[in-house]
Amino acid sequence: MERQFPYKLYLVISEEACYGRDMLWVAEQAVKGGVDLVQIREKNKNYSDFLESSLRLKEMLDSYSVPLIVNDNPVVAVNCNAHGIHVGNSDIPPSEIKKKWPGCNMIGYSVEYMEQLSGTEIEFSDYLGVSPVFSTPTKTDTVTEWGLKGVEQIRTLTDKPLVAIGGINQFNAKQVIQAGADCLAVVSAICAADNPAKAAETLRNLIETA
């Protein structure tokens, strides 16, 4: 078996999807309430941009030794130091990376087609990003909403730690997991919550009794 994963609760986080907060209070508090992996997701950002706020959010997240993902960006995540990096399909491949960034810790790689599953690409994955599950307007470039049968049936394909993303809140949570999923990734029930701490702590419980 290869799902030497452990995380439970993964904050995907752009300033966009905190409607107007800071992005470092609100990872710092989702944190404290049981994330323990972040990835920075900036599509609309210029690279300077996007670097400086990747570096500050290392900064912070190093205090808590939470790791940093940078989202298709591997110029951003060398220079800032990042664990690693997610990709998707379309963007530069996983294996590319591995040549280009032998120090790598960790690349995600987002299925979106079950043809992706018997690729060579998936070797060179850490782990495998189930995007979407359920429909949302924060992943609106993607093509199979997986749901839970998909989950299940990826599960049964691959021995590659499964994060699932995508429209996952408090009232699917564990369904998600016990459908086969070794981790929830996260951007509106925490980025957009209230009190994005007691969401995260909401979520993590879900998971860890599931």
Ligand SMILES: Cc1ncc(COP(=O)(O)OP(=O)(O)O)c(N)n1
Contents of the next structure:
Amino acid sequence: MERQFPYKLYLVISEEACYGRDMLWVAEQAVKGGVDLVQIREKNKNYSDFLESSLRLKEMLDSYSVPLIVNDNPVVAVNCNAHGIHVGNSDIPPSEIKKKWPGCNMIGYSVEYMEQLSGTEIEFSDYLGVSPVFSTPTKTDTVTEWGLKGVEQIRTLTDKPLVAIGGINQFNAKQVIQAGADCLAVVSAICAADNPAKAAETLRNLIETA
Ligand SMILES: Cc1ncc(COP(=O)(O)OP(=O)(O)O)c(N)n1
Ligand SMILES: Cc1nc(C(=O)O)sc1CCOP(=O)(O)O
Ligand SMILES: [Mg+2]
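Now show me the form predicted together with this ligand, since the one above was the form predicted alone.
Everything in the complex follows now, all chains and molecules, and the chain you saw is the first one.
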């Protein structure tokens, strides 16, 4: 049985997404509200700034026993002793990550095409990002808007844990879980909220009662 995935609410965070608020503060509030997995996703930082932010975030998250996932960059991930990495179709594939980073605890892999589900990379992945469930201004270089029907369909085709991402908020969270997602990943629903702790708590309650 594949679906050993204890995480339910996944914060994907960057400095940019916090609109001038301290990223560590936003992340800590989110964890207090119920986030149980965090990904640092810095698309515009150089290596040393990305690493420095990751180290600071990791230190804070360690005090709550919340794992840190690094987006895209295995060197940053290894050097901040992250729990794992998330990669997509333009990144180093999961099979290569497994070879180069044997100590990696978790590899997330974005699914943008149905064909990926019958490919070999899936076997090397610990969860699949359903990418995106709904189109979102936060990330516009996406392919298929899966929608709820897409989540349902993917659910029938794999036993891998499914992390839904893209346009998820308090108004659709329950439906996305009911469609078959194991975990919801959000950027703006928490990072742009006036009260990130409250936003996380609301989402977490919706997930738990879906
Ligand atoms: C949980 C989760 N799912 C999907 C993605 C997207 O990854 P990717 O397709 O590699 O795109 P970028 O995030 O690198 O722009 C993700 N980051 N996290
Ligand atoms: C990081 C990311 N990946 C996506 C994908 O579809 O793979 S969508 C996305 C951003 C999600 O932001 P928001 O919660 O603000 O919609
Ligand atoms: Mg990527």
